[in-house]
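In structure tokens, one chain follows: the form predicted on its own.
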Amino acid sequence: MTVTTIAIAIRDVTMEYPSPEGVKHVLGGVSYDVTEGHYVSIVGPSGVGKTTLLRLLTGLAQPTGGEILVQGNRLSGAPEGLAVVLQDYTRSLMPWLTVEKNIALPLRNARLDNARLSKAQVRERIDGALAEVGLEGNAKAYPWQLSGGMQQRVSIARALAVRPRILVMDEPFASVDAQTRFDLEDLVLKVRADFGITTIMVTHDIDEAVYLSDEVVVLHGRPAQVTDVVSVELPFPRSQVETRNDHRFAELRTRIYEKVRGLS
């Protein structure tokens, strides 16, 4: 019998905001479920408060009402074992700094078994993600003289040097073209497939919501709530072509587009 574990429980939670018309109502009571090592997608129109969702998931901001529960624990301040990947990696990224400083900069206060890392640890971490997302011999590098795709590579493999339990995404793939969209993604299942990491990311693309998820959280209304909540059963390991030709990632796409339409 296989044990379902709850990472993240979003519980009623609103979120307010002071406005020169007075109260602006961005979350009125979202909840759900992140089940442990689920990918989970959150979708919904411009401006309907994902992203206000995602910072308080990251502990940036506190919601006005409800709580958020990270393993258990109410949801007070950045919570331990959490990375983040963001859309535009030229901020996120020090273009000063080396690919390997720029993924070192999280391990500075990283510990393991309560002492910080070692110098070979470090390394090592270092190493061991730019394996991961395809960039060896580019360590001594600078973001500027990579790709865009190759930058935000590296902004994933800052976020997997520190070991998380939780990768929190917001538009990861929007700043790049198609191609490497498609390449970043199937980066992204693999990486999953590798360290089955908790996974929320924002996204307005559908295709790649269903492409990539095992449930899409469709956010819609003012004040927001969760409309609807997909649940991807498309089979692993998943294929640009394959995938995508599936009669019911059409049908899959098509449902997420009417809830996020309001047209259903």
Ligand SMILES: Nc1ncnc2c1ncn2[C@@H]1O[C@H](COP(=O)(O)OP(=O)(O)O)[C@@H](O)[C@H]1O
Second form
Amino acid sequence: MTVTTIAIAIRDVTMEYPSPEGVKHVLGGVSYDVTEGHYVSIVGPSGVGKTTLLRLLTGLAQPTGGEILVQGNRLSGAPEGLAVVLQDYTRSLMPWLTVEKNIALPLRNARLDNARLSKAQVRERIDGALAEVGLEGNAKAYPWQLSGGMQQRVSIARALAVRPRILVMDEPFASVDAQTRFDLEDLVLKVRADFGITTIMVTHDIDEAVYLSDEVVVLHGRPAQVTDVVSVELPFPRSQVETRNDHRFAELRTRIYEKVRGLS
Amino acid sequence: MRRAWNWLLAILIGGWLPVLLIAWWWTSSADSTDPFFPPLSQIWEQFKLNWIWQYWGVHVMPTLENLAAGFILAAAIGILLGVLVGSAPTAARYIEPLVDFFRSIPPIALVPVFILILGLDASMRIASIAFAASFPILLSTIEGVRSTNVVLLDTATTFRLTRAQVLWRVRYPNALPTVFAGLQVGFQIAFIVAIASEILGAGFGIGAFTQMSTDSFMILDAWTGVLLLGILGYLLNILFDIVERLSLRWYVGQKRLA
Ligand SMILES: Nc1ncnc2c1ncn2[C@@H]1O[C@H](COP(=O)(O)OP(=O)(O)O)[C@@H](O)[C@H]1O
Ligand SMILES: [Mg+2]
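Mind sharing the form predicted together with this ligand? What's above is the form predicted on its own.
Whole complex next, starting from this chain.
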């Protein structure tokens, strides 16, 4: 029997934004446990509150009610061991830093056995992360010299270099072309296989959610709640052609699609 | 090779008008007997006598030293204060009207006040320069720091950068292109105030030399002072552009691609 541990516990979380007409109730009691090592996708219609939930998980905002436990600790501020990749790669990399310096920036505060990383260790992390995302030759380039897909790879490398236990991504592939998107999806699967990082990804692409995830969480309604949690029992390793042609893939996609639309 | 060509082309395009004007000045003044408008050839002879290098140490160095000290002080104050104020949204709202008020006073009008407070020595000159030049630098730094995009700040937060790191490694570099715009304006003001403070009371400096020459009807000397100021101002601006270009390589490159 395997013991499952919970990486993130979301307990009855509510979120309200102030608005001209009183308050805007965005999340209405969201509960969900993220299992350690799982790849979890959060899907839902546009504007339902996916990004809001993500901001709560990353400590960028505080919930108005309920609580979030990361590795058993109640969240206050940005948690250690959690790295974030945002949709907006053009604005999440520092344009005045080269690729390697972008990756090195968060490493300034990283600790290994309670000590700062040495120069050699930082170098090793940068090179390792760049190799993982297939950008070995681009350490000295500036982000704006790279294509959108490559920039997003840099964001992923920067996140990996801090050796996070949890990786959080908000629509990470939403603004790249279709081919690049497939490549990045497979990159994320490889990262997942290599490091077993617990991953939480927001996406509006249901196919992508099914393709990548162990579990898909559907948010629906105003205020939003979890209306379905779908286990994706497709075998690993997955492949763009075979996995997507699996009849179970189609069934899962249909089920999730109907939930997202609020049809069932 | 291509680079050299581009430089040459830039010099040719930027240089033809000044060359034409100097040629025109030279020929049209050649036969002048007007004591106030001596021939350029005579001014040039006197220029070489005065500035290469007879009065260099007495008059040019003090001006350049005060200018450098005042400007560096202005830059330090403007940038430091600007980063702090710009990253505190409410602070900016309180301070900006005050800054706008002081900035609206013509900088030269401040010099007599500083003479009153500090007397006629170099500290007065440096203080006047620093005070007048710091406002555009302060304002542009506030503006640049405040315009840091939210995604960048969120990213910094999630990577647990400290407040000091966010200030100096995110907000400050983000502001740098805007800061440089302020530095450029500040530098021009610094130059004006440096010379004005000498004209309004000093024994040394290019401004003092020019003023004293005029007072004692040494018209030729006065003209060489004006000519030197023009040349210096021009060269310092070029130097400024080079420093800016080197410091903002990422910004220039990014803009070229966009
Ligand atoms: N800072 C904010 N202030 C007020 N309303 C907000 C804020 N952020 C998001 N919202 C609102 O909350 C709702 C959910 O937004 P969001 O979480 O971005 O949705 P999603 O990511 O699912 O598209 C939207 O109606 C949005 O307008
Ligand atoms: Mg969103």
